[in-house]
Every structure is written in C-alpha cells, then in structure tokens.
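Take a look at this single chain in structure tokens; it is the form predicted alone.
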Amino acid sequence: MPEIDDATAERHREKMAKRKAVQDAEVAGKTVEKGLLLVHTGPGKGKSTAAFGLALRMLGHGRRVGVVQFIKGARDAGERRALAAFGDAVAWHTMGEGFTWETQDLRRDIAAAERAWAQAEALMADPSIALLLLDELNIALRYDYLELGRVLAALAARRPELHVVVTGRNAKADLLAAADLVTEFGQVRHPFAAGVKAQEGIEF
C-alpha cells in the first residue's frame, strides 16, 4: 500500500464530502414509493438468474414472493429446491411444457400459456404477495400465445403496492413503455458456443 501524506489525504476527504452531500440530497428528493414494474430482457445470460435473487432479497425482508414460470417445465432446477426452503413464504407455479421447439404443439403452448396467465392474476390479487415473478412471460408474448393488451391491463390495474419482474429475451415495446425499471441483458461470451452443455448449478 503506498504510504497517503496528510495533505493527499485531506484533499480526498474534502471531495468524499462534497460527493456525499450530492448523493444525499438526491436520495431525498426521492418520496415515491410504489410497486414497480421490472423487465429483465436481452440475449445474455441472467435475466432468471436476477430475478431469482430479487425474490431471495424479498423473502429476506419477510415477505411472500409469488413465481409463475410460462414456458419452462418441471425441469429439476436449483432455484426451486433453494426456494422450497422457505415453505408457504413462497408460492411456486410451474405451468410451462418446455420451449415451443419441443412441444411442436401450438394449441397446446397456447393453452398452457392461459393456465399459467390464469395463476399470475390470481397471484396479483393475492394481498398476501409482495414481489410476483413472471418468468419467461416474454416468450409467450413473444410467440402470441396471450394477448399484449390484456397483460398490459391487469399489469397497470394490480394492486399499488404489488412489485412485478417479467423475463425472457425479445420483450415487446409496449411492455418496455410500461415498465419502471428495464435491464437489458448482453452477451459478449456463453459458453454453450464452445461446445460446453448447460450445467448443474449454473444454469439450472
């Protein structure tokens, strides 16, 4: 470690100081508080992956989270055994038949997408529910497997204090307008291009 003259010292404590009361002020001026509407969307990896971790920071908190997953099926995966620790603090719904490239079966992606669709607004009306996970929405979006402007509404009439996270890639427009908070997620590397398989504790 270099060794920090008192002068040098000084000097970034002055600046911390300035810095502190910029911040601070800005926090302040911070008074709403409301349900947010969250979209994790974008070709890279994570977009669950931090989804999951919002609800893990919820339940920290002592409040209920609420997952409905649209696309995917019962696939073994290590978030739902984490999360199952919890008990009744989390309701899990997996309503998915796998992606639509392995079912093959339109009628029946659309009709799994209405059971799942039909399990989030009961969950939306659940005051017991802080933080509701929709994971994979974007894909039944995506292939039209639920009407946007129905989503849209119920999305924009739950209850105020009702947080909302949407994943999957190709989020439409109209939910990105809508959204409070949208994270877009890059790829710059996946190992999958090399030839390495989806692993356990990773990707799921």
The other form holds:
There are 2 protein chains.
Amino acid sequence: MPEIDDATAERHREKMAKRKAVQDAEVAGKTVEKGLLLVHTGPGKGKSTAAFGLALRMLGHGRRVGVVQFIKGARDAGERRALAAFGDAVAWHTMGEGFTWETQDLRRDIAAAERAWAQAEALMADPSIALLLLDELNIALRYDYLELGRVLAALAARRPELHVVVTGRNAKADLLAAADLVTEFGQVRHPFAAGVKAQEGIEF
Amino acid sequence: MPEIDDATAERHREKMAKRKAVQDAEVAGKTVEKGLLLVHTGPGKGKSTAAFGLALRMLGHGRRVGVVQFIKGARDAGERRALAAFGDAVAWHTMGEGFTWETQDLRRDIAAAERAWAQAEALMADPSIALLLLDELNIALRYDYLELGRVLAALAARRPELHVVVTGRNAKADLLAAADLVTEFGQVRHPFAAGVKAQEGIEF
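Alongside the form predicted alone that was just displayed, please also present the structure of the form predicted together with another copy of the chain.
Below, the chain from earlier opens the complete complex, with every other chain and molecule after it.
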C-alpha cells in the first residue's frame, strides 16, 4: 500500500467524523424492542444457513432456540450435530418427511406439515424459547399443506418478545407483508452450474 | 386442510415421480469436488450470519474453521461466545479496529487490514483448516486498504481443498468473477426503518 500523506489522513478523519455523527444519530433514534418476524426467501443459497447462524448468535447470549423443520433435510446433518453441543438450549424437531418429490405422497406431506405446525405452536407457547426457526415453512405454505391464514394469525398472536425466522423459497406475499425483516437471497452464481457436487460442510 | 381424493393423490404422485427423476439425474451429473470460494455480498442483513452458519455446519462434521475479522464488530459477541463451545476447532482472529468511522484513522485502518491479511494467509497455509471465513474483507478491499490483485492471487493459489467465504457489501467485480458461489443479500424490509433498535441475539 502507498504511504498516506498528512493531508489525506486529515481529510479522511474529517469525513469519518461526520459519518460517525450520522451513524450515532441513527442508532439513538431506534428505541423499539420487540420480537421480530424475519423471512429468508429467494432462490439463492444460505437461507437456512443464515437462520442457523442467527440461532448460534442467540445461543451465544445464553438464550434457548427452537427449530422446527417442515421439510426433512439430508442437508441438516452438520448443523444438527453442531447444535447438539448446546444440549438443552436447542429444541430441535424434524417433522417433515423429505422433499415432496421424495415422498410422492400428498396426504403424507400434509399430515407431516400439520404435525410440524403443532410443534411450532407448542414452541411459540414456551416462554423459555427466545428464537424460533421455522425452517422451510414457506414450502409447506406454497403447496397449501398449511392454511396461510391460520399461520399468520398464530404468528401475529405470539408472545411479543419472541423472534421468529421463517425460511424457504417463494414466501407468500401476505407473510412478507407481515414480516419485520425480509432478506431476499439472490443467486448470482452457483457451483452446481459448473458440475461441482454437494460437499460436506458446504451443502450439508 | 380439505380431504384429498384418490385422483388428486395419484396425479401428485406421478408429477413428483417425474420431478424426482429430474433431480436424481441432476445430482448424478455433479462429480467435481473442490474447495469453493463463496462470496456473500449485497445490502441485506445476514451476510456474516450465513457465513457463521456455514462455520457451524463445518464444525458439525468435525472439521476446523478459521475466522478473520477485518472489521472488529461489537456485533460478533453472540457468535464468538457460541463458537467458543467448539474450543480448538475454531481459530478466531479479530484483527480489525472497528468501522472506519469509529477509528477515523486511515493509517491505522490500513495497518489493521494488513495484519488481518497476514493472519488470513497463515490460516490458508494451515492444512487443518477446512473453511476460512474472511469476514468483511470486502470492506477492506473497497476502501483499498488491501490490494485486490494480491488478495486474488493468494486466493487462487490456496490449497485446492480449502473453502473460503468472503463477506461484506460492495464486493469487487474481479472477486465476484473469481468466486464459485455468489449470494447477493437483498434488503427487502429492515426493522430499523420502523424505529426498532438492534437487539441481542438478532443484530449482535
């Protein structure tokens, strides 16, 4: 890197001091605390992974986390084993039965979604849970395995301090409208396109 | 949910059997195994969180993870404490000095970025590391605290099995071009806009 002369350093200092003032004012203006409804959607990779990262963060603060998987994944092996290190602080429930093209059984898919939703409601009612991860709930809603109205009503009526993160592609518009934070995961480039297979620690 | 009649169930089964055949053929076509360069960029929340989720997944497979933070965050408290549960399996290095508007010192920022990069190179050379997280490296590159050419050359010359994930907004075009997987985190809605403050377990 080139040497920085004093004038450059001073211009930088002044610019950053102004920026800090703006940042500080912004932070001071935020005063509301409440449980958030977060939605991770879009075609890109990382929707569930980011939700598990959030779980990790919450666990780091000594809080409990609930996980309900609406689609049973072969892909969760790594996270599940890692989160086992936190023992009781993670309530993990895999209720789904695999992707719908694996089961090929509509009635079984619907029954699995119903069981998963019942588990989600139980965890919503458990005051020890600070964050509830409803993994791939968007898939169950998209295929109408669960009624959207019922899900939205329960989310709206949840404990006010409970954070909920919903993952999966094709989130319903009414769920997005109800959310406090929506992140759209855009796929810019994916290694599968170059013939790279799913690898341990990356895709599962 | 309404009752499913037999004809509907059968149509579903046929459709899903076809879909499974397509999926299976796709998976069978992917045979390459290699260390990937992943980039998480864009204005949305979750870029670092998703990278920490990936770290969690790798740890679940019993592999070691390296973390170099190019910008020291007050925001990492939760992840850092949680990852401490994995002891030696996580090599965590916070080399940055806080956001550039906090330090207001260009020379110090550059020196910190240099130290962070030296640490990154050391971890790239350590064969026990399966995944290296270069958190907010994009920020250091954007402000030219580090020379992009040097960083790209080192990434290209890394151990072929090493996965690297680079996070931060405004990733440089040449880094994106070199990446195997790029996820653009789009911000659709953010609670700060509604006056909600940063909360434990969510933003830090």
